[in-house]
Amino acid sequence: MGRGPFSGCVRAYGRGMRDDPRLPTSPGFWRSPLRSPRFTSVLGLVLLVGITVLFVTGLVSYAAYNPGLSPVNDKTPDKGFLGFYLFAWPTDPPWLYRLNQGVHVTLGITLIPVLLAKLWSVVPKLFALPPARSLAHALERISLVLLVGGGLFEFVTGVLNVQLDYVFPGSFYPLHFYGAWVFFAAFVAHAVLKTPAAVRNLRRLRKGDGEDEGDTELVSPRPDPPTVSRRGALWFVGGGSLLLFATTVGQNVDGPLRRTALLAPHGGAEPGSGPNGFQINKTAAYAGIDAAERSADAWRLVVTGRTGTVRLSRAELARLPLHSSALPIACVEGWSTSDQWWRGVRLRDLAALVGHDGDPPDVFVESLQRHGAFRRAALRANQVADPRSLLALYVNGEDLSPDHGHPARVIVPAAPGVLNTKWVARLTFGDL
């Protein structure tokens, strides 16, 4: 059956698409003089060490939010056993998540031109016929589509999630999570598969020899004049991701850095004056917070615990024993603030005031914010019973601004931003 007329005419319509060269089927399509193994394997070998930091700080990062503690915090909750790492996240180094997420989001924008110029190089292998010549070749095909795909869809949400202009359908935490897991089992494979043939060219490299014969799909049969050496391309590159640490960097970091963050946005100078002077996420205006609400004669503060609750105004807040922490917001998004200092009644007091004596619970969180997400927000024991874990009242020795969560709000060590909760409206310690 396969040897009729027509399955002749399908073996040379196939041989014509893999030798017209005005089709991207065909090698010589691609007359770039760059493309070759070494190339490649060069930006691989980037990638390979930058992409496993990346998915590690990631998933480090999502166990931070403490999603298996309530139902609030987990914007994932179909996760099944891709969540079998979780652990309660700690208190101490109270930088960590700071550093965490810096190094995360830092270090994805750096290889941003690295990942750019590794697609650039494989773009011919996606075109190359017959789809597939044997079984490894076509788990490397098909590893290298989830791979181009799957960097592309993380790396775009990532931005964007870091600019604070989202756009994508549907949440950004389950999009990038799961889109991670499916991003980085091809990448794997893709490792597997190609890194041995990349050691390979590098060695070769280094001794001055040929070219891997293995990979020739990636060498134009009939290249274009050279207007720049690979070597010059790598330099090329690497000054694009030099360029794009350098202006991003500063966002997380303390001192003259900050003002070099151009391309970040919380770098710069700070965006304000006086104590309150310091970066934010969201306004009291974004979160739809009613001054009348918040005022001295209306708010108040409810604690609920195991003796039943307490109403307490923002006055006899002040009048209970007052700690102090010095400590930065560090958010998602990568950014932070230095260390602040902020002064307020301890979770562990509050705690006590309902009932929870010696090693407090739990505590719910939930906020006056009518609008965006982690409107309420849940803190583990060990977070509450930090000494330094405050409902803080006071910042740099003034009032808190509306924007920074007057008339107060939750500031915990080493905790993402967002669960350091503004304009606290209620605490319920004990069974979430």
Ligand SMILES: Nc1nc2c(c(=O)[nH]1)N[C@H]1C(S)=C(S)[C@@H](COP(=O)(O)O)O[C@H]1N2
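Please give the other form, namely the form predicted together with the ligand, since only the form predicted alone has been shown so far.
Just this one chain is shown here; partners and other molecules are left out.
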């Protein structure tokens, strides 16, 4: 900094802003007696665990799409080395994606009050002057911008996607994926710096003695009289989380409990109250499926493989050996069904029809649908080979309804809903 009269003026001005309790840049502006390193520590440690679980389940969810298999599965094609961890998604246990995504979305929603309380508890630091005391302090504050901005961004994009159903057509995945890496990098740096003191604060809190450690600037120099204890405030935050949890988690089970999911788009009354009686993601009308194209006269399944192409009517498919599997639908948006009883032709038997006996390859699945991100999908050889993987014609003892994918749909154990293509028209077997 220069030494001229101007810099003296800036310093005096800065001091004024720090001392005038009408301005948020002054510690005296912040009156809540609740703010303290301990209060922040408790919330921070909850987020340390919770956000780590969110990050891991989020990355796992991306792997479940098998994005490395085919560009049609990959909603984040420019990821580069950030895809280093991808692996071939297994088919066991069959509830794997249901659990992963249920945890990811339910926990994310449950943590919202904790995140907001944590941000509230440190907000005076956002305004603290001087903006930077040293290079290290400047770097720390920049990392906090990434931390707070990244955290808000991830929670907002996640909630909007779940609640408003693909509000960012095509772009939710890259936004949420890259946002997660930025956020988590800042989060790790922050956790390394802050966790030791937070743990010590929590120990002292349990023992009820000792001084707070850490950012004493969090403590208001002229607190208002307390209207609620810190413990009471923590219960309030926890109660808010519990309420969100209780009104969300029901979207993962069929039956009357689903109605408890008051805040979830797939809670409440079952949209699939028709013959098949379970949740529908996109209806046939929404996907632009023409009833005439599904009719017995018009529809043929086109199966292509090593030995050429066969065309099968629905009646011909129904005369092939049929098998049953009890499998859920589990959507990336965090809702799922209980097991449904699917009946149809094994994918590996269809592979065998076109020359892939014994050791089936990958398959590329295309639907009648003409537009939309999920009209086609690729499945890996391990998914095709699993005897529970079906091209289903029936569900729960009835013909598939138009909304659940009539004439035929894919159902694969442990796969995300996105890979269970409805209104299938074409299967192309071969290594992708």
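Think of the rigid core as the biggest set of C-alphas that the two forms share within 1.5 Å after superposition. This structure is a prediction, so every number in the text was calculated from the model and none was measured. Positions refer to the first chain, counted from 1.
After superposition on the rigid core, displacement of the C-alpha of residue 118 between the two forms stays below 2 Å.
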